[in-house]
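In the block that follows, a single chain appears as structure tokens, in the form predicted alone.
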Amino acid sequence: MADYDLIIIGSGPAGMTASIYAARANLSVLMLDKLAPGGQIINTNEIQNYTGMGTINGAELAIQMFQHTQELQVAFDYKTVREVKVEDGLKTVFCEEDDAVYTAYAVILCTGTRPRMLGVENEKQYAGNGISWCAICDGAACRGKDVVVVGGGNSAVEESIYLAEIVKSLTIVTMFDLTADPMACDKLRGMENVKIYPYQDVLDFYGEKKLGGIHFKSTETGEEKRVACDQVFEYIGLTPTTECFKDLGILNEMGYVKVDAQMATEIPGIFGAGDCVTKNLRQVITACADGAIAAQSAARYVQGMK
């Protein structure tokens, strides 16, 4: 007999929504995460496109979601999942802390993604000490300073707008042009202390004991430029956090969990949801939708098992 009907690995919007729908389907649910509930939205200053919320701070939305799970008495524990094994239909989840082991009839993988790094010279040297991947975490310390953002997608533009309101100068360095929501791009371009360098390759970071600036090269003209700065924020894409599932044979070549329209993987009873699965649009609202679908699919599976 299993410890739980369903174990949800990850407590971002997908995982928390899945737990809500699963609890309302009368499943016994355990939600596991090595970090605080909320996933990537904890590090987002403003979310402006989550239906019904208008503009809301990411951490605030995360708190509201988690409170909803607790109103339904969803069990939650801080655990780092090391491996998932399947035997005779039962799923066993192995954790690093205290060598904890849990079993369930079904599992939903909601581990999300983590920021990708450039892989250029001196990046690791200044990581966490001049180079950051979270403007909400480290932006306040940049008030009145010269800052660079690398990237031109939604996250880069949204966080740049936040930073431009508090820093002395903001330089955007991006491989292509700005590719975020057009309204957000227009707002950023209209800010007086913002300078944008599109079609650039970052070559390296420089400085003595601390970060001094960024060195990049135009992919169109070959012209190289150095911009002095106090802080760099990188927003160049994401890598799925799915290493602990590699032995299950359900990942694609990029490491994302392969799922069908019902959020089911090729292994019966294992489902995926949120940013870690194969999909075209990674947003809070689509993560929540994935979680709801996965929970309903898991409920049907568990009922069949019982």
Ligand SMILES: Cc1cc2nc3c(=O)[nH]c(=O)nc-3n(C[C@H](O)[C@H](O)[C@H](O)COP(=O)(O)OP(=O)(O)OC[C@H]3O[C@@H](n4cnc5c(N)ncnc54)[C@H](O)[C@@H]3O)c2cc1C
Second form
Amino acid sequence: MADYDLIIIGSGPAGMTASIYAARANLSVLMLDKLAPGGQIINTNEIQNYTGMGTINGAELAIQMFQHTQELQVAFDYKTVREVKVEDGLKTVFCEEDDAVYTAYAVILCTGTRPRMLGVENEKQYAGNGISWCAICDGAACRGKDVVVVGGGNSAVEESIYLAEIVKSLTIVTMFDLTADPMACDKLRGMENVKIYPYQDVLDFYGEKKLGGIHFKSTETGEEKRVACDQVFEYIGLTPTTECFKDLGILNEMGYVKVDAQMATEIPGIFGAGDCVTKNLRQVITACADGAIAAQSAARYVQGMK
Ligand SMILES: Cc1cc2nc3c(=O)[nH]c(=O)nc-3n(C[C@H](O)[C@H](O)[C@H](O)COP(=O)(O)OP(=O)(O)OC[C@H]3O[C@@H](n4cnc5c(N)ncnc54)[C@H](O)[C@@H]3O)c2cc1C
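In place of the form predicted alone, output the structure of the form predicted in complex with this ligand.
What follows is the whole complex; the chain from before opens it.
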């Protein structure tokens, strides 16, 4: 006999949506997260592409999603999952805190992604002390300062628009041209204090004790440039947070959880949803859609097991 019908690992948009669908399918559900419920949207200023919401602050959307799970009495606990094992169809989830162990018939993996680092010289030295991966967390301290954003995709452009309204100058250094949503790119290009350097390779960072600036090189002309700044924000892509599932043998070469159209992995009763699975578009709306499908698949599996 398992402790729960279903354990959901991760309480971002994917995990919370999965928990709503699973609870409404009458499954007993435990949702685990090492941090506060909400996932990456907690640190997102404005979400403008979630159907029906117009523009909504990420933390506000996270609170509304969590309240919805609590209206359905979904059990939630702060735990960092370290491993998942399968024996005779029963799934055992091992956590770091208090060596807690839970069992379930089915598990949905919703652990999302984390920001990728450039891997250049001095980056680690200034991490958290001049280099940040979260404009919402550290942007307010940059009022009136010179700031650089590295990256040109959706996250980089959205967060640059937010930062440009606070800071004195915003310089964007990106490997290609801006590749984000054209409307957002146009808005950013039209902001007076923004300068964009496309087709650049970041070489390193410099400064005495404190970050002094960034050094980069044109991939077209080879010209090197140094831009002095107080703070750098990096938005250059994501790495899946799936290390704790590596022994299950269900990850692809990049570390993403391999799933089919029903969000099922190759292991019966283990499903994946959201940013941590193999897919093309990593957004709130697709994470929620995955979570709904994974929960329906898990409900069918649990009924079969019982
Ligand atoms: C800066 C930025 C701006 C964005 N802007 C937008 C936007 O405007 N519109 C949009 O649609 N999308 C946006 N996104 C993308 C969106 O945030 C993600 O697609 C979405 O959050 C994915 O949801 P998820 O539930 O799959 O994963 P996540 O939100 O990453 O949640 C994963 C959860 O799993 C937990 N977790 C991880 N490992 C463990 C473990 N071992 N044990 C327990 N818990 C664990 C984490 O703590 C986290 O809470 C943005 C992302 C960023 C970074």
